[in-house]
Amino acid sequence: MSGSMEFLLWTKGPLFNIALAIFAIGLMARLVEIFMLGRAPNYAEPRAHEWPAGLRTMLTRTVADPGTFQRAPFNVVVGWVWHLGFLTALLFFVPHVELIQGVLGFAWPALPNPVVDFATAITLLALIATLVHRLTHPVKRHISTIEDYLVWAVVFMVVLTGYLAYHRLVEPYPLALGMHILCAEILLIILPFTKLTHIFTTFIARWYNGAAFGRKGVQS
């Protein structure tokens, strides 16, 4: 028990400062890349505002239009059944709101814990069934790389040992909550320099795409 103390303790303290600080350098420097590149200069006169587009394109692209959910119905249906529970989970479980507390000084209301818990289960399930996926469909198996087995490992990783802490499946529990942390602390240091990069980048992108079609007077 006192080595699996140890190891919570190591992971909720040293590792974790680490792992924050890697995340927050990390994650700054691809922001300041990104704006930094910035956009040849458009002396054409603007046929509309570029803000207004900019933000209807980010609303409208958040949602798969018919075209694509016709053509792809499975990736846009799992994608935001484990993409909204990962979410449920990351931001509305009560210890994680604490967390969220102590880091940024403010947070929000909890959910329910079973209603957590149904959604950590269905997103288990539903990442289990991307990667089936993505190994069976010839097209997904021929363009995947070792970064999307990766990115995919330790964001299941994550899901799956804080569901495993959670219900004491795994003993004794210092241990597994440490693991917990652990891997959480791995997605955090691996996200800058991966595709999770898109967990902040999305939505720039699309704005961005938005106000440049809205500037020339056409709908992105």
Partner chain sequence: MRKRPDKTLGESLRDHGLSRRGFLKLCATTASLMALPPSLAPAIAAALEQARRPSVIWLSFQECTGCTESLTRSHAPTLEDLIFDFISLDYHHTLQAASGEAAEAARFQAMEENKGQYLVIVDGSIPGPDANPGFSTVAGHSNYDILMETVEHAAAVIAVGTCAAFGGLPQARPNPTGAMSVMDLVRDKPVINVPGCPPIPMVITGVVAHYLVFGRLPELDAYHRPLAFYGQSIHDRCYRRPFYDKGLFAERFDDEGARQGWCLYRLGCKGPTTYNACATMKWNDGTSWPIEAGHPCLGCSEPKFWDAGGFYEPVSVPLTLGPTTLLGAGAAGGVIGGGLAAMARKQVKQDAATRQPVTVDELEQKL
Given for the second form:
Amino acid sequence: MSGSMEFLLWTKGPLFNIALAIFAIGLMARLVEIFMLGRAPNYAEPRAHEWPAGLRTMLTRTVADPGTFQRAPFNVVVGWVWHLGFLTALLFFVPHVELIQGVLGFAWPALPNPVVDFATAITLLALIATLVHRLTHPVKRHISTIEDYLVWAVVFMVVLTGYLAYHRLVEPYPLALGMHILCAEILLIILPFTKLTHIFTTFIARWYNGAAFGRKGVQS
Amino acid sequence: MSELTLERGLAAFRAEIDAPTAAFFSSCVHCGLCAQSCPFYLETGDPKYTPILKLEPLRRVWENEFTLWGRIKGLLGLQKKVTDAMLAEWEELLYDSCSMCGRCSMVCPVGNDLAYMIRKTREGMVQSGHAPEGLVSASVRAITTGSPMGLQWKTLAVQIQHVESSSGLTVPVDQEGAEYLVLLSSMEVINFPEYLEAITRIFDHAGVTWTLSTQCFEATNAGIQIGNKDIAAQLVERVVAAAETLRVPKVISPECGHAYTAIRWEGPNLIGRPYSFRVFHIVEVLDELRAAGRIRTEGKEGDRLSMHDPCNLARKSGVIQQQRNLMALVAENFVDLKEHGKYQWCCGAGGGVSSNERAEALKMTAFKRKKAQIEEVAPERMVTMCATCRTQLEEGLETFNMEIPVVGLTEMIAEHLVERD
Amino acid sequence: MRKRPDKTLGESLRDHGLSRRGFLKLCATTASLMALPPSLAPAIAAALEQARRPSVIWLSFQECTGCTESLTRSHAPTLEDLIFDFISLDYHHTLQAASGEAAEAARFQAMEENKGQYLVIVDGSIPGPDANPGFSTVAGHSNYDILMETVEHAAAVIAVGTCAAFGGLPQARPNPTGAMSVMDLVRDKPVINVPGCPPIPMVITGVVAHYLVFGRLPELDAYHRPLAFYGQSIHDRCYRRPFYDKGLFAERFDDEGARQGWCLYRLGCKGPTTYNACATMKWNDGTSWPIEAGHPCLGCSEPKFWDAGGFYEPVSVPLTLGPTTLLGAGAAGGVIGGGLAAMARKQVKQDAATRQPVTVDELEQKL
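To complete the pair, please output the form predicted together with its partner chain; the form predicted alone was given just before.
Everything in the complex follows now, all chains and molecules, and the chain you saw is the first one.
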């Protein structure tokens, strides 16, 4: 016998464990791969310390400089909107907070459902906008690979299935919830092997960038 | 006889991959914002000039050999390899259409330092024999003659005589124990001889002890531009040897962008040890003298002046405020370009583009970005502090029939020195 | 020994003093229970009036008698009487008067006399054919044998309670008795599942009434549950749903949210994934139901509800994973990544050791 509830329990049980294991193994492997490469010693006399500059850049790169914003407002705004919307839904939806509590043993306060619902709807629209942009902007079209579209599809499906499940637009609900969890698991599984790694490595990259420039006296 | 091969190129790519490189490639999301910061893309509109794409050879080596996924792909036969044909195709992208200005490094939202990786990728390009002819010959000349332009000390000696006769001062040569060893760039010696006279006057005015070295006067480093450690290290060793012979505590890099980054930031790492001396750009030294009250000026330029920050000096070395302090000393009508300092736009000639004859047309196209910036504030004259930038600005403004003269900052300071009693 | 039922239901009810008015009211209640339009009440009345009381054999296996207890609390007026009168309950451990061999004989007789027409109601799960038959026996026969023998000539089987419908508690990991559901074992007869731990009494009677009225099985969902009762989730019909939508949750059983009657999602309510009629029909004569009493829904009418996460773990919490597993996987990743990085580094070092410096001669070859 195999029905929607068994599917849900499979995604909540064994598959979740497998996905999280692959994610943890893959991500750790990647991080170790990065850090073990190290950097050559730098003998040049520094102008300033690397650490504060690197830490600052980890945050400051989140906001585009005014010139870039003017030249690519769509890129910047839509990118911001969907990242924020996605993070809002991911980190502050009550069921997700409970999930984090369950897996990590700690969590934080959640946002009211209507807020998350709104954020999710906006995220879906923004994601569609990013796809249209990717397909139409000459640069983005030129540099896009299959991976870019695959990652887009997975991210979009995660948000879409979440939205459908929340609004109970798919029956039976265990199927809807199971689909959402399955999509999220696919995302976890591919995360360490695709550009989704940037979720973590961005901060490393920004640190190195900020440190390199900061050492030379430029806050990047 | 040994030759440059693909295998050597691949080995060089591998040797260049470090933690930052891996973090950068791991993080790219193909957002395309780097293109929005690249004059070569913006002025041509050709998406092949998207900066991150220029790094594809290095990225492939990283993915294939430095990642778990790449290795799995390898087992499945799905790896995209770097081939000789690919490198041949990428030569234009890595040299002709990149001035290593680092603007993309400054705006990449995930923090990728693209210019850092371009520099690394060029190592593999040289080792695999895919560097442009202009840069190859400049490198060969730099090693064999001591100057990328083949300039000899005897030519400089003639200039020194001119400077001495016109200023009535002595240009110190091979003065052991002077405070500063002054380096020059061949381009300056040939195109802008006024620089040497300017520093002679300023240092005399400020009471600074300095010297030139017959052993090594050239500050530029073709090895950095072409992207080869061996050539670059040899050239740096010459500077180090000259400084050590004359036992100077400080070395001054001239009004040249890449020379400064070469000696100041890359040099110690190229030779694998810290220096026994410190390195300054002439603008840094002048600003220090100004702050110490050792430069006294009179009168100010009254016309509308604006300034071009050389990428290597501003964004890539943090010398941004100094030139503005000096401008304030001698100009009353100074206006900054809208995006300046660390967000300035490249003139289009850096990173070896100006030594690469093949890139001439592209270089002028990229200049349009600077031109637009200049038009925006409509100055009567432009000031800068890099001979390559200055040449490009002059050529560019002339090409587009804009009558805006370009002056070097050091000369401008020299012109306003208070005459000695 | 019981006589074969020969009175129609109408006759039987009148014998018990049910007025015509009371009977019609009952029919209207039945119609609404089954989510049928009220206009069908007269048709139901006519059908019930004429229906012959079918023979019902109630088999109890690995169960707790909770389902029977629930049934005896059926709350519609006189329905408790009705259940004994509009069916002929020929075999039921708890309720029958006969015992021992006489009881078993009653079962055989009912099977014989109503071949192909009798209903089998099962509560409790069954140790499967591969399990030790001794785990649960009646009169020396295994549950499995009794079930298979009894359903052979049945018209349909109604699995009452989650144990019969889905395996329930006996099937919960590690399932020591190899418990299986009726549906797992009976493949060639219609099976209606009336899950719940226990099921709502009115649902049990409603399903039987439907069978009597229409002479066929009600419309079922993918789990063979009658859609009339299991078509909507607890969450969708919950009176606390507005609090969920507004994001107002009780986080502890003694906090302000709990006192205010806010949503119990965070206390582990399985309402979102549970399909049952509790929210609309309630329990104990419509008095209340678990959520109204301040306790999260356990999801008892769903398959595997004992293994579907802790009762007090929210629906979104994974079943087994904890921080330790995550750390373990992370450590494994570290080792793999370290190994790969070491290989890459070795290659880089080799390249560095064998690196050929670029010479002017080599460059000149390119000119």
